[in-house]
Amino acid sequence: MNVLLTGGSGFIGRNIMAALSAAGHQVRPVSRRSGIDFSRLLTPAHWLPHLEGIDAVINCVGIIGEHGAQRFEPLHTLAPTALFRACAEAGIRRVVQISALGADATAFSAYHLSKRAADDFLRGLDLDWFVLRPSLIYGRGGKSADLFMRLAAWPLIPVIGDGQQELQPVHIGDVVATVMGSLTSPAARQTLDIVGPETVTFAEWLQRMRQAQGLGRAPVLPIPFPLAMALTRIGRHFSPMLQPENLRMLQTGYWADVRPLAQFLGRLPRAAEPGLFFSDVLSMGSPS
């Protein structure tokens, strides 16, 4: 199969890419990385001409936070909305979108707005859509995992407020073997949210985060909200993940009902043990 990824140098797309090659696809990729600006392609006419040949299509470009030239509305909205019209105009059918957990009726912020604005969009199109929502996600090389560690190995660990928030972290081998499975499975217009099998609190996460490292237990430092978001208004010039937003969606929390993907996968997604918080598809083999 000939595959268009976009955000292919990215956490998520660096391991798509790994299982697509590793499954014998073609990989046409679409990046920053390979000399195309994605916020660029805001018309079907832009991207037409990167379709020729393709079989199907998978967007995984996204970002955290908003930082220079990157902004939240053409990349999330504007590109992906340009690309999902010129799939249609070019008869591809097959069109996985990675959004996030939280894209939904209760979206909030900026950044999951615009990834929910997309999302509806690719519903409403005659095409044989899958939206994928995961949830925070861990493993070997991302972002915000490799930050909430470094938070796990202080001895004192912070925790905003009482750090009761749930999660529903999930590894992202999961993630890639729900957009392989996606590529290929008859039951085409899902909309799955990609989530671990167990529900914790952000305090319980950050100290299995140091369990991995080899450490013990620490004690936490409850931060009260008002304090982090302070914090973050500083912290946002030196990390664009340090977002007051971003603050607020983990205040939220994030959690769904497993067992939609586990009836997917054929599986329930993996527990999370010490070895995947440094794991990734390239380290484990093709996910399945």
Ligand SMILES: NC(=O)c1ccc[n+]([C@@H]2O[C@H](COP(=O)([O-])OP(=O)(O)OC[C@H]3O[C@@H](n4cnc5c(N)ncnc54)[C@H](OP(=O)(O)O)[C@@H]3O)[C@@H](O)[C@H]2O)c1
Contents of the next structure:
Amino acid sequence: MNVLLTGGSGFIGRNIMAALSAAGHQVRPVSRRSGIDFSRLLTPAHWLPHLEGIDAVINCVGIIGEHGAQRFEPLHTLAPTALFRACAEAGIRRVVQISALGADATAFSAYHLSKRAADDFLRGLDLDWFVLRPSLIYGRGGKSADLFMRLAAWPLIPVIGDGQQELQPVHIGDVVATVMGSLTSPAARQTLDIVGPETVTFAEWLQRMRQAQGLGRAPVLPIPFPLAMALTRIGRHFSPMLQPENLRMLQTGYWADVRPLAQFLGRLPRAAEPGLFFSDVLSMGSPS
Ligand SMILES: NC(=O)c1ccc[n+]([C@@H]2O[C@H](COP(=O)([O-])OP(=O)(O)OC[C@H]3O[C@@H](n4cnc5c(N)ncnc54)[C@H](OP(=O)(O)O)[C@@H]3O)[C@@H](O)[C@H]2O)c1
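Condition change, the form predicted alone to the form predicted in complex with the ligand:
Starting with the chain above, the whole complex follows.
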């Protein structure tokens, strides 16, 4: 297959790229690294030249916080909807959209709402679409995974409030396996939550990350939510990840029923063993 892969230079994208290449597909990457800025491709006419000879499209462009010219609406909603409409015009039926867990009726953040708008648009088209909503993804080289890994190594683990927010982290290999399945599955027109097999608290997740680094358990340092919010108002100037809204999303916690994913993959997603924290599709050699 000839696959247009947007966001191919990112954490999820480069792992998908590795799996696609290993499976013998030809990949046309789209991101600023390949000279294409999503915020300039806001109509189907902008996209059509990029779709010549393409059989399937996978969209994994995204940002976790707005900064500079990087804005949610063009990157998460306007460019993807223009791309999806162009796919319909060009007769490209297979479209896989990487959304995010929580981009549903409960969404409150600009991040989730802008993702959901593109998801809804795609679901309304007569295409063989998949909307995939990953939970927090771990594995080698993920930006949030790396940040949490660094926090976990501190002698006192900082957590928000009591640190009991619930998460259902999933390994990058399972995300890629789901994307690869979505490319060929006859059961298209599905929204799938990509979650791990287990729900853990944020505090426990950081303890596991410590363990993966060969460190013993550490005491937690509870940071009251209002103080954490105040700190992100300073922190956001240094990292787009440290946005007050991201803290609110973390505080909310996200989890979902793992059974539809297990049925789709024909197995449960992987349990978080220490070695997996430092592995990805490139190091594992296979997404399945
Ligand atoms: N990682 C997670 O835990 C997780 C969980 C759930 C959902 N997601 C979603 O999955 C998507 C990808 O996540 P990720 O972890 O792979 O993020 P990432 O490593 O930050 O990658 C983001 C990708 O988007 C591209 N991009 C950003 N701005 C662009 C622009 N203006 N024009 C064209 N391309 C642009 C980047 O390429 P260039 O820099 O080369 O432009 C990069 O390839 C995001 O939508 C994210 O919200 C991630």
